[in-house]
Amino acid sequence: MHEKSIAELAAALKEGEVSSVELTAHYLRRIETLDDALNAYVTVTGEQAMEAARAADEARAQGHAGPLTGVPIAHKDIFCTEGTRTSCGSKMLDNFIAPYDATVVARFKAAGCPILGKTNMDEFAMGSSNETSYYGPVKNPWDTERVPGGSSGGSAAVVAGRLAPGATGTDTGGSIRQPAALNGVTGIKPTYGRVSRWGMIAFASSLDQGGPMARTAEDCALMLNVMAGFDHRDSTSIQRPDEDFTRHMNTPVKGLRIGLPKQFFGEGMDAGVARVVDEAIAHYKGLGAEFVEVDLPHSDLSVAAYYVVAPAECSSNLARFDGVRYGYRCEDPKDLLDLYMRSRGEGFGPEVKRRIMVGTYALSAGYFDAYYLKAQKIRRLIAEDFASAFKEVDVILGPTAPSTAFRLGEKTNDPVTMYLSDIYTIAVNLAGLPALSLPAGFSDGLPVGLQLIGNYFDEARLLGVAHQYQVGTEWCGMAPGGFV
């Protein structure tokens, strides 16, 4: 069973060959046997599981079953989840048990899909590599030597190595695609606004998007027909009508316009990854599609823009974090200030605390000009670089990451050296794009992602373009030797 794919495991439901029960344990079994290897699960919410699959084969049975419903899935430790520690790979929130769900959570929940834990991640979504993690890092499946990608490296790692059909993930600036891209699996960051924050636990607010991560572009959507949608709750979601993102799964590609930025085709790419995707150019070519070069001068600067706003928006998020209301308290505080000091200073880890400070001194009286200020005009330079791509292209291909997964520790002690992981998905989140990474072949034996890149609210087509390449290929189908 967990060789299928979730529209698999949903036709089956339906049919009555496997129930929901039968499933869920299934997968909890694996998650027990094969997850010391990973380090994937923080949390693993058996009981909670198994009750909610008995409840889901009950609504199957009565005729009230969705398109979902009795699929397991896991989320990002970043979700809050009611009577479930919500800890963010942070030391910081060990002890959180939330009080209430997040809207992704509470439509997962109102989809019938049991829920088989919480994932491990960066902490507080700091980081490309699932390393900062204060629950140890996370192992790639294809070589449990090396890093698994980050922030959302536990939910890639889950998908990957079958310990659920589906998770999700956050993606400030590439935390779903660059680990589905390190995993081989799929995951899409859609359009800023389309999936409530509520809930959410904020690293920066006007970068964060949750996403699903699952095998194939079409399980994509069908998780996506799920979490997306308008929230009150969440001042910065977006009112649209509710769209079925599997409606473009089975239109063509012939005559699609594809942009290849010229960009992201120059030097630091391993000549691995650049094999795999032009290989990928050249399936899209033979399926009809129309290749044209695009500019993105400003895109050489996402990074830099980006390390000025995302730590900014930590410094003033995590700003809660005191030790006052909720979360790590240090033991017997000698005053108020030795009491944040130390709660802080104990609780959060190495790289949350060097965001933290580059962010309050972006923001700092003389320098939010000269940085801050700076960063958001660089912003709005890149959104325009796409704009103009967009009116020449559909949708805008390239890699998602300069290189196959990296050994475990090989970059921890150069900040910079790992930032520059996320060079080609950065851009996207800045200018508040949709994009996913899908498999596209393998270099030495590790995973490559291929990155496509849609206007705003296209995710619709971008995943129908996905699943195309999916179905003339075999990589999405593939599983790391050990877990099988």
Contents of the next structure:
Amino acid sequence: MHEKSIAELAAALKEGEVSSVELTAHYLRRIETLDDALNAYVTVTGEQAMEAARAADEARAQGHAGPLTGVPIAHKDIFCTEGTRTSCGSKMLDNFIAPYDATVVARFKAAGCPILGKTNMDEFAMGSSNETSYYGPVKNPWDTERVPGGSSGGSAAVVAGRLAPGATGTDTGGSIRQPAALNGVTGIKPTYGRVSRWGMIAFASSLDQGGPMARTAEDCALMLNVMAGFDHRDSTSIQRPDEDFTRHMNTPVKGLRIGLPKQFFGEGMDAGVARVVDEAIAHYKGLGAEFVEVDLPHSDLSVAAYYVVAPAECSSNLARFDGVRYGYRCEDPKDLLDLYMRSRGEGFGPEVKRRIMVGTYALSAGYFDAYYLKAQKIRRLIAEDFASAFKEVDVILGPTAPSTAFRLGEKTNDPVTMYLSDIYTIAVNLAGLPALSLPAGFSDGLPVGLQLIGNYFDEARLLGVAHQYQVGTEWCGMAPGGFV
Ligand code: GLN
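Can you swap the form predicted on its own for the form predicted together with ligand GLN?
Then the entire complex follows, led off by the chain already shown.
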């Protein structure tokens, strides 16, 4: 069963070839036997999943099934789940039982998808390797001595290891796409505002966006059909008519104009990644797509601008964790100040503290203009670069990450090198555009991801362009040894 995609599982459920109870139990057994090697789940909610599976089978028997009724999924532990611990990968929230469901979680519940559990992640989604998690790093199923990427590394690993057919992720600077690339799965960061952020623990609010991770683009489209939609509880949610994200699955790419940003094809990309990207370009040419070089002149400033904007917003968002209202509280505080300082000092890990300090500095009187305001101006220039490029092309193509999965511990002592893992993904968040990563081949036995960037609200087309590649190649069907 676990070799099937979400689309295939949905069909099998519909035909009565399998029940949700059987399917959910099967995944729970796999998690029990295989997750010790990966550490990809921080919480497994077996009982609730089985209860939801029974309800899904019941709904189907009564003729009330929707497209995904009965398909079990996993949620990144950044999404609040009522009655279940929501840790965000942090000691600070290790004891936090969310009192309500995030909109995304509620939507999947309403769609009849049992929740297998919550996936491991970098602490407060800050990281590119999953090594900043309070619960220890996730291991990459393709090579358990290597990182799965981050921050949605647990979600990517459960999909790659066939411990869930699909999982939710969030992407502030690349955290859906980069782990998708490093695990050989597909993931899409939608246009900013498409997916509600309500109940999704905030890191950098102007950049954060939830999205699906699954084996194929078609599966991501099916999940996005559930996740996306207006939410009055999120002030940046966008009000648009409902749409079917699978509608371009069979649209041919013949005549599609694909832009290759010259800045993405310079130095810095591993030779193995470059080879795979070139082969993907050749494949699309064979399907009749046309390639044009595009210029994104400010893209080399994106990492620097991001590491002002994201820490600034995080320093403000994370001020709420003060040891008073919820989360970790230190033992025997002397006074209020001691309570604040020790609760935060003991509850947050080193990367989170680094970001809070950088952000507080950048926002402080006298430095705001020099850093935050400047970064916001660069952000506008980056968005304008994309706007000009999209006058010439329909889609932009490039690598997702500069290398394949690196070894655990390889970059932990060098934050700047770690930050450069997102060199091709961050500009997209600064501009608010949709982008996906799809598996496009291997280099030395490790998966390589291809990135497709679209214009605002062009998710359906992006997913269709990815699907057209996936029906003609085998990469998205491949499973790591030991997880077949
Ligand atoms: N790796 C980037 C960071 O550490 C992006 C994280 C994310 O997208 N959540 O900030």
